[in-house]
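Take a look at this single chain in structure tokens; it is the form predicted on its own.
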Amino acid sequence: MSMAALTLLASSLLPVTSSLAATTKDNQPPTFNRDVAPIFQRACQRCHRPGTAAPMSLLTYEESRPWARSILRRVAAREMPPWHIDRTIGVYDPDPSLSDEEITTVVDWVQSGAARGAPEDLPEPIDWPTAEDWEFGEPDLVVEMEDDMVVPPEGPDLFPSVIADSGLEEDRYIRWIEVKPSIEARESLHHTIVYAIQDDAEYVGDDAVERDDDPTRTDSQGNKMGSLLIEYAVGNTGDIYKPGTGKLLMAGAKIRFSGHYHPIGEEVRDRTRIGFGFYPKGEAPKHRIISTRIFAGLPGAGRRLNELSIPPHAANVRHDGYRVLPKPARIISFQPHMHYRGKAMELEAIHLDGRRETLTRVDKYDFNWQVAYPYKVPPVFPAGTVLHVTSWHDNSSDNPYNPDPSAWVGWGNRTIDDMAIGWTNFVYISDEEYREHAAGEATALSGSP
């Protein structure tokens, strides 16, 4: 693509802000050291560094400069950093997306020649963990697959279910959790869903049992599925929980790795590890985090097939799913999951008075990035509130990821099949906590001190 074409693309995608280089404090064209490196440190380098899934490193000027035109195109189109939501709805933390001003700075830097800048302007480099390091610190417990998962060079996608003992001798609450596949397998592994197989009666008691994510349910061989701990995927490799919240891993728990591997033309071996950071022994957070799934297109528990129907050549196929909150709850995060035809997904709350509140709208869903969106101020709802997930799929030829627009598509694990799942993290709160929250909101709305 020519520089003229890039300039036209950038001008058509960016909001109208200011003239070239007007974002710099001395009215000079932006430089990498002074203006761009801080943006890359905040929003890009967590993924764009050696040993990660990103195609190039953006730690230094020498590594970044050859990619300048590509950076301009992806940043101007808001394709990078991957943040696929309607930015007018909700506030999130962390939020790696770029502001309008940051995008203008990066575009102006490229258009003005992608200069390095003065050495003294370069911020101190971040001491990022290596590919073998744990991102949140040394774990208190590491659980590893007992044997290698071998992915042949060719053939169908693989969906293994591997179980390993945790070795845990007492109940512990999880502060953070991180999934680390073998480095050589990261191109082959699309995702791994991690479950704890444990006597989780408390979880079942807290929520309904006639559900697809009931931890007492079993697979076709009669094995317990377990309680969801985390989904590892590109864009979501670990979770760290806010103070006062956590997940429970029980003594004697077994860990189930439910993976999805693509053959990539050469044999790949994987031995995924999971690192757990715990609260101190004997300490329990105030709230236990529950991860649940709201299925769009699956109206009954256990009904997995032929409820999701995506006709050939259809560009905007809608499905809906609902979950009633049996207790007051605080919603922590939302993560959509679909396959190649996934187009958009929305989470809304239907209030007791019928009012509808959109919480998150993922209007540019990308199957290659499984991104979780954590709320900066988690919304709180009373018992009886309905969480409503709406999904849209694009099975037309306009979808660049669509392998076959002429195919009818239903529910299935293969990527050529599809799904519509809204992963939701939440905590139940007491009736008293909800009343205090509601009273605080009423005071804020009235303007009273």
Ligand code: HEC
Second form
Amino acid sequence: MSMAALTLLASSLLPVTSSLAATTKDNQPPTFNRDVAPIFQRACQRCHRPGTAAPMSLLTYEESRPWARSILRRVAAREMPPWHIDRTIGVYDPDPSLSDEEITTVVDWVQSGAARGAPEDLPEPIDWPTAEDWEFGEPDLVVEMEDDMVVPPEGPDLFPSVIADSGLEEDRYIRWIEVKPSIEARESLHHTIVYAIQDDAEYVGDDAVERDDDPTRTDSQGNKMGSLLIEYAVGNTGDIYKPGTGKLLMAGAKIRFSGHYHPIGEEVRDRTRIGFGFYPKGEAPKHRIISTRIFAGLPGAGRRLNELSIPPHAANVRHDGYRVLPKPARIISFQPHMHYRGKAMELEAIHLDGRRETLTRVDKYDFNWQVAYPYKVPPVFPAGTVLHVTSWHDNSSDNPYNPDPSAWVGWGNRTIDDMAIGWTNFVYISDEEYREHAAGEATALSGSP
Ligand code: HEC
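Next, give the form predicted together with the named molecule, keeping in mind that what was shown is the form predicted on its own.
Full complex below, order starting with the chain above.
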């Protein structure tokens, strides 16, 4: 057995709850103020604070202490924070996931009695925005759903497609986007995918990479799909684009909110708003961000055939999807989308020389979470590189979310149907930029010993 395999084996045998590792400098049991609060600030409070859909706030010791047992379980099982990838592949920013050491700190803290610690050890609290505030500043434009979405107390989940006029009179580039559902609806709203319906040559023109993702095709309610702006979900409420990059919102654009609401036992009303921060008028960032979907199980340009096929009781059903980059590009992030049978998804680059490189491996996919994985250093690829998405579905009774292992499952919008979509955000770069990038890499390589 190789060293690497041995290490792997050893680490998987080591119980996470072992107190072998002394995690604090002075061998004292960890305290909330000194050891745990910084971890919660970095990895939990974004979601666990008042006015969000998370079940409790973890801002203070008083709020956290009653949840200690549950925190131990969720953190040791790596269920919290939600981050479902093989952490050995790729480097992400932001990356809220906990290191083994941080997990041991939290576990030791609970097991040693969840002490508060000395007041002077407590870090400055983070000044989180309230549920009402726009987090990234005053928006240049706010677009609101025209009517309330009414979610009755009981019944099936709802998947409305709601259109709103942006009122925008000229093309503008987006610096940031933030989505704000009504506060009373935050528990009911699982996610909303927000699209811009606009006459978008980049998506449908000759160069389009979008042939099987044509934004002019219509959804189940007869609305045009539009091009993706953002997927809102708990903990994923907005995007700020890196300097020099942005999405384009065109004059006359309509905004489409494609939501997923669960009834929660009482009637709730939602009127989601979306706030945009723009680049100054007339200013375009160097690179326009494009969101595209690679479908696994829906091959073929423009063909909307149902080729996703998940047989009854099958535990590991694989589908593949490919897209050839028509121009050099920089890949910014990857986000898998499947339904209840979703199990795993991988994004791979097949290089021009045939070499294959896994960019992200989502090995513990969980339908309850819509997580985007942003690359710390977005990888750059020449034209002709093939992006390859592989999906795996589990239709066996071992899958705790499976509503009916005896059903054959195909492609569809209902949650009991399934999907296999790898969303990517990327920018095209010029041939010259690509050459500069490649030359830079070559220099770096030849400069190393
Ligand atoms: C992306 C948002 C998000 C982040 C980040 C996050 N949580 Fe959660 N957490 C939730 C939501 C939503 C739920 C409720 C759904 C569920 O139970 O899975 C939850 C549930 C929990 C629960 C279960 C509560 C119960 O009912 O027993 C615990 C414990 C928890 N989180 C702890 C943490 C800790 C500790 C961290 C940081 C290390 C963290 N979470 C990070 C969103 C988040």
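Note that the structure is predicted; figures quoted are calculated from it, not measured. Take the two forms, find the largest set of C-alpha atoms that superpose within 1.5 Å, and that set is the rigid core. Numbering follows the first chain given and starts at 1.
For residue 96, a C-alpha deviation below 2 angstroms is recorded between the two forms after rigid-core alignment. Comparing the forms between the two forms on their rigid core, the Cα displacement of residue 354 stays under 2 Å. Core-aligned CA deviation for residue 86 between the two forms: less than 2 Å. With both forms fitted on their core, the C-alpha atom of residue 157 sits 3.1 Å from where it sits in the other form; this compares the forms between the two forms.
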